[in-house]
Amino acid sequence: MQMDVFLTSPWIPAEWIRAHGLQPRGIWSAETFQHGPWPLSAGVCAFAEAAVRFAEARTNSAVIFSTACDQLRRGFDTAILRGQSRAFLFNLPATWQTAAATQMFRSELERLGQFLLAIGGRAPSPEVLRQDLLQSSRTRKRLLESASASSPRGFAEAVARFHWDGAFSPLQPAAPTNHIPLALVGGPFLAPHWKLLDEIEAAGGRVALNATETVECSLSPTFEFEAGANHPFDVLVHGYWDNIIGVFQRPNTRLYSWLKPRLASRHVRGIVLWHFTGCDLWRAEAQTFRETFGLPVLLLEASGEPGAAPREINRLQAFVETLR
């Protein structure tokens, strides 16, 4: 039976596991992931408490943590400190233009690869690994063509489903509507807050955008091979470093860049900037998205219940009034 590794971000490359004979899993996805309401501590970040209390409670799994933010990284001494023996913590570079940063990528993926063969991995095989390059980029394709067309909460489902066993589901087409366009942005999109969506369609709304952390941006890596020639790891590493969509990147154009014509495509009039308890990176971005997009943005905080908190609801549904 293949060990399950949660990976923490979408930046960690599933790939990369899977060619070590080994089942990547977005942590996000799971059923078991964040259940309940969060006795939080000031300031810290639910998605990273919930990632250390899910790594306490996995201790025959590998929890794979990065750096793309600060309390990921704590979490990850905290996972320590708590008895997970097979955590491990990525360090995604914050900086992207420099040929030093993708080294640094590279040296990054060859060292999980060292950990994944101490934990019971096997040496990956080229051939292994270009089968699945292919097969995922065929996958997340498909998942990015359907996109625009299918239901919010589908879509939402669909992506995670790839996240968790790298599976493509079939979506249905979304009901016509005359709901109001919204681009849900931000952090961590889990399983527990899929009813959002709903809730949003309920206020009127209509998410034709989910550029949250774990959904359609998510699918940006590309592998493209030339007449097969190069080698699947240097693929996996410009598929992966060349298309990074995130807020923690610096400069953040990328993020930018990928939102703007999407924004317009999906002709979205107003953005709910979704966010965690303590995360500072988006929440930093309000006003760059109202300036740089003309756009009205709702910053719309994750609780610990299904969805939104009453609260929380009541401003979506104040917004979504304003745009009509």
The other form holds:
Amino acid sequence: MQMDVFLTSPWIPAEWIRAHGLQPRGIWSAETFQHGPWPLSAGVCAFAEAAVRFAEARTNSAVIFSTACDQLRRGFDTAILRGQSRAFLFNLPATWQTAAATQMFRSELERLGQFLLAIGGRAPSPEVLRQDLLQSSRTRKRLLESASASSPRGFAEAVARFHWDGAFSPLQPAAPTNHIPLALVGGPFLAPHWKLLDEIEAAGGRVALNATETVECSLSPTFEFEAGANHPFDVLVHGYWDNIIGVFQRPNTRLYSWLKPRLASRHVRGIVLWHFTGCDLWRAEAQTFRETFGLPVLLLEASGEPGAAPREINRLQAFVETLR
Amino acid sequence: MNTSPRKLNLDEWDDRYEQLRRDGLREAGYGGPLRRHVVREKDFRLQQLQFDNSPAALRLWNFLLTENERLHQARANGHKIVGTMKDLGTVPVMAYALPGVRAFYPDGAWWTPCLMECSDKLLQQAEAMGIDASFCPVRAMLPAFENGEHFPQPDLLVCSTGAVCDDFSAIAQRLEHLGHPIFWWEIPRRRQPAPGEMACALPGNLAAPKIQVDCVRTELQRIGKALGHLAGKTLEDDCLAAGIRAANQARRLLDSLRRTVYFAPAAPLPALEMLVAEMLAIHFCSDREETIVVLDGLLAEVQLRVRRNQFIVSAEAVRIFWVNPVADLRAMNLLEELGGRICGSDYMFTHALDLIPENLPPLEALARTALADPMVGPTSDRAMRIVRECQAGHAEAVVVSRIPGASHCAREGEIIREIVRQTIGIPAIELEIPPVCDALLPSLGSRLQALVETARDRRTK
Ligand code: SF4
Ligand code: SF4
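Could you output the structure for the form predicted in complex with the partner chain, given that the previous block was the form predicted on its own?
Next comes the full complex, this chain leading.
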């Protein structure tokens, strides 16, 4: 059986893991990622802490942390101290406009490759990688094409499935409604949170754009082979590196450039900013979203309960009410 | 006049200042009585602090508290001002290598709410700008940029990113959205070289893969170009090498000061003045030459005191290693009031204390120094240095002071305490110190007191 390699960020290429004969899994798609209330301790991001605990418990799998934020970076330190030997810290540069950053991303992929070999992966064949990239590109494209027309929950589930096993799940078109179109923007969106999409509908809103970091924007990598001439590894590097849309990037203008046309084309009237307790990177964007897009923003905190906590639902209802 | 060392409050310093003046005290251009910082700058916290009574300490405080004024003056004199953010110690070495350029850390606004006892309302203003109390006190920097009442607007803003805290990264990004363009440069998270990988030795007994050093050197090269452009003069290697030598002069002085104070049988200088002196290393408090004079004065003072067997904290005091700067300076006084003394410190910029290698090409040397930053590497590396320094300074306990809201504090305290306990078995506690800690003094006091007593009990066992 292939070993599971859990990824804490959608910007760590799953295709590279598969090319090594191992099974990449978006950690956020794992049913067992977090049971019950989120582990809250002062200042610790609940998502990062859940990733540490998951890594601790799954010693027969590997977990790839990223350096995208201090919380995950230091979460990795904790996982190592607690004895997880199959953990890897992927240095994801925050800058993206320099050759040095591209080179770093590339060399980190090579280093990740060495790690995968050390835990039992096989050397990747360029042809296997090429085929996987083509397949992944098609699936990403199909999912993206159905993003605006599908039911918000069906879309979130389909993207989660893609991050779990790479598969495409056919999507049903959403029935037309006169609900208020909203954008859900923010940190990882996990299976227990799907219920939030129903709750938003019940409140009279509809998520027309799910721009949480594990849903629509996570599909942005694309892999183009020009007349079959490129080396698949180069295509992989650029397919990701040129298309990462991260709140952690400096400057994070790509996130704004990605959001702007989509907010407009989907007639979004308000933004729900979804964040985990202890997450500075997302929280800090609230005011900039307001100023840049001229839209009202509601900060909603991920809770341990499915969907949103009752108090948060009241706030959500009031928010939608004000947009009527 | 031979006055034995002791601590004075602000009122007592008024008298002491008059006395020193009558005795012919000669001061730098920024000199004067400490009281004026309360009256003019509203640095009300000074009224709650205890200061060392030496003229050298007076000069240190005046140097620190006139930084904004001196920066405005430098701007008026045609100097270019560079705001360097986050890297704590590296970019300023480059900036000061160029004539007519001054670098400072807007991050220093961190202490403004403490000094002004929050009368400046910077923290509330930051909240209105979208950065609330879930972020560390460095959020004070944001309104300070906007209202221009503190430091001058820099001609160039440079900020390291990558392996930095989320607080600063998020706040700096907000600053850029507010219209302050930032020159971002990447500092990767330092890692151990893999077996067989080309490696470089870093200051502080560390190592990093060559590929990371190359990356940082390339980034510093970009910064060098931007600085040169600003100065209208290329930053050549020989200039930079001279800048490194001058920075090392300050670092050597600081090293002697730390050794003399921390390793002495009793403390010849208070913890508070030592904290301020250490901070001079990161950007020379906007004046490299004067930093050297100030440190020289302090070193001469403590050497004299040690020779005369005159101390400010007794040999009985419990030797504490302190980790992280305190958001409220008052906490350093408190520790000594409760029977502790500092015998070592890691205020988050130990890489700014280590000598920059002078036997390497200058940018390579600076790249290695930047990567030795305790905050960009694994917490265990930082903890191991703390352990080594605890052993060198015969520490009897460790205090990790937690900074409210700081992303790194969420985990590092636990890891550091664990490693300290496992390796040297001395007690270690973690305390959160807000910018004005008056309301928490009883509980902070009792926790520190308990630590001091525990450490004393261990002496007898
Ligand atoms: S939710 Fe925020 S703090 Fe948590 S891991 Fe993601 S970016 Fe980091
Ligand atoms: S979180 Fe820590 S390192 Fe970051 S700015 Fe605040 S005090 Fe400095």
